[in-house]
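The chain that follows stands alone, in the form predicted on its own, written as structure tokens.
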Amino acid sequence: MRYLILGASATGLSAAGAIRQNDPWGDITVLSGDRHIYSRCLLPDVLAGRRDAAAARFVPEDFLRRNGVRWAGGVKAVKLLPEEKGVAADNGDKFFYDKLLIATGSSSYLPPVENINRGRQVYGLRNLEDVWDITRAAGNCRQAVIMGGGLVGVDAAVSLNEKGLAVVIVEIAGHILPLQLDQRAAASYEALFRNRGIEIITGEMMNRIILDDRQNVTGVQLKSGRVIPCGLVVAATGVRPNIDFLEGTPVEVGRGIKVNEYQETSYPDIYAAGDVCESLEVFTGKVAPTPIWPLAVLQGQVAGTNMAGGRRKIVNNFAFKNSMEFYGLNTVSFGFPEAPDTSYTTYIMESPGSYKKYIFKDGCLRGAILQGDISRAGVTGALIRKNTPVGVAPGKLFDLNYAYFFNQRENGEFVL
């Protein structure tokens, strides 16, 4: 059996491992536009200089050899040829398969800002090449502007601040990290960042990137008219799936490649997993992209198992969980960061160095933020993921632990 995997991040290599566990003799090839294996979650560390690129690798050095995986790094798929069961690559070669996994991930989305595609020092932060480009540009300027105050933008800001640059974050929402935190929790980070010289502008949009006659970035202009001098812009305004090579093929695409609970696409023998696909997310009950690392691993394992003849359904496809740590302050959030409407009830407890928030509806937890003291995060996340009725008085909420919810099956297994 010939297995072809497009992509070498968490999804692709998790799938390779699962295939090898289920098929000791299959022929596995990984085709990747990346020349190296690394974790995208560790790119901010590489940018800040906390670790080198080699230390961003997330599998052992002998992973490919031990699993009998043929490596084709630095080679991108440019066209899917489903009738031939093949993939055309940018080096002119064709790669053929019996089972194909598309795990090509996503790329930075550049919003419609004037000059964004012309400026020479405008970058996303999705791969090692971005890190090297940003590092070179940072060496030639004193101030950078980060477009977007989500996790990627904040990570980039902290890394560039550590490199000695003045940094300005421009976020359209009323506070940074709007998808993960409420205003109160975000304010704690905003205070920490400002104390370290990072300027934060919220409720603002970038209108134009200002260039000189050689297309070098010299500043940005906001919608309000304010001009911020800078020599570098990092765009952290979302991602789009890498699916251009599927154009004109029968593989169905929505906001990503459409898959079922087995990670199968609409076309026989082709699977998709990770950031490139959209799937049924358990918290919302809706089909959507699920771009977080744990689900990239899980979906890759499910796809690999099924490519090798198994029949495993994905469970716990739960994308509404986040953890972060900046300047020593830890935060974990699950579900909604804010109550969506008045039918929800919110409980908050604050103490020095700690902020906890629980959002309820119909006796079930639908959102939580734990900042500072993140103990009991595990049980909180499990209750939200499973939509389990909590059934404790509000005064007990802040002492939740697994003992309240353990049940034992007939086989002796403990379950929440």
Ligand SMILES: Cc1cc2nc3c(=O)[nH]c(=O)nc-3n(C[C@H](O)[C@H](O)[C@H](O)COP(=O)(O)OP(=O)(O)OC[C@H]3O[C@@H](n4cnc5c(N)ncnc54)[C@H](O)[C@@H]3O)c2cc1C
Second form
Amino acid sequence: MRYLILGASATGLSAAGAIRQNDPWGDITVLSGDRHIYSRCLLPDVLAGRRDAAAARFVPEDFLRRNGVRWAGGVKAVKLLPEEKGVAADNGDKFFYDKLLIATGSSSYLPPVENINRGRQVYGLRNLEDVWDITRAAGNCRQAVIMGGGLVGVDAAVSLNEKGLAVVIVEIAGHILPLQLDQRAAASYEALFRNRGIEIITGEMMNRIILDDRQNVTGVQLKSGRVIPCGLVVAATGVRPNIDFLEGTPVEVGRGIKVNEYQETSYPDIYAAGDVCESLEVFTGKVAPTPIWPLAVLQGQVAGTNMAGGRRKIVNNFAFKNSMEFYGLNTVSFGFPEAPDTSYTTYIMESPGSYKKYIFKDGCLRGAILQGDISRAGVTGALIRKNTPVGVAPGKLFDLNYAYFFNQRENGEFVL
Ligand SMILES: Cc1cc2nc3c(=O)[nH]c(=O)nc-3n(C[C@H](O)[C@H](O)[C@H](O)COP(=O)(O)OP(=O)(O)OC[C@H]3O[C@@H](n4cnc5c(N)ncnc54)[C@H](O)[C@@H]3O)c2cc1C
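What would you give as the form predicted together with the ligand, now that the form predicted on its own is on the page?
Below is the whole assembly, all chains and molecules, this chain first.
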């Protein structure tokens, strides 16, 4: 059996491992735009200089050899040829398969801002090459502007601040990290960032990137008209799936490649998993992209198992979980960060250095933020993921414990 995997990140390599576990003799090839193997989650560390690129690798040095994987690094698929079960690559080669996994992830999205595609020092933060480009540009300027105050934007801001740059974050929402935190929890980080010289501008948008006559970035202009001088812009404004090579093929695409619970696409013998696809998410019950590392790994394992003849369904496809730590302050959040409407009830407990918030509906937890003291995060996340009726008095909420909810399996294991 010939297996071809496009992409060598969380999804692709998890799939390769699962295939090898289920098929000791199959022929596995990984074709990857990346020349190196690294975790994107660790790119902020590399940018800050906290670790070098080699230490961002997330599989053992001998992973490919041990799993008998043929490696084509630095090679991109440019056209899927489903009738001939092949893929044309940008080096002119064709790769053929019996089973194909598309694990090509996503790329930084550059919003329609004047000059964004012309400025020489405008980058996303998605690849190791971005880190090298940003590092080079950071060496030649004193101030950077980060477009977008989500997790990637905040990561980039903290890393550049650690490198000694003045940093300004421009966020369209009323506070940073709007998908993960409420105003109160975000305010704790905003205060910490401001103390370290990171300026935060919320409720604002970028209007234009200002360039000199050689297309070098010299500043940005906001919608309000304010001009911020800078020599570097990092666009952290979301991602788009890498699916150009599917154009004109029958593989169905929505906001990502459409897959079923076996990670099968609409076309026989072609699977997709990770950031490149959209799938049924358990918290919302809706089909959507689920762009987090643990789900890329899980979906890759499911795809790999099924490509090698298994029949494993995806379970626990739960994307609404976040954990973060900046300047020593830990936060974990699950589900909704704010009550979506008045049918939800919110309970808050604050003490010095700790903020806890629980959002309820119909006896079930639908959202939680734990900041500072993150104990009981495990049980809180599991209750939200499983939509388990909690059934404890509000006063007890802040002491949630597995003991209230566990069942015992026949093997003695306690589960929620
Ligand atoms: C800065 C940053 C920080 C993050 N931090 C976290 C975090 O803390 N926690 C978390 O859960 N998630 C985090 N994420 C998200 C996480 O990294 C992704 O969910 C995960 O990497 C998705 O894995 P993937 O394998 O599906 O895709 P990707 O990691 O995007 O990998 C795609 C692979 O496909 C290759 N490729 C692309 N196009 C082609 C092509 N045409 N042909 C061949 N190969 C191709 C690429 O080179 C790459 O090897 C972070 C992401 C970034 C960018």
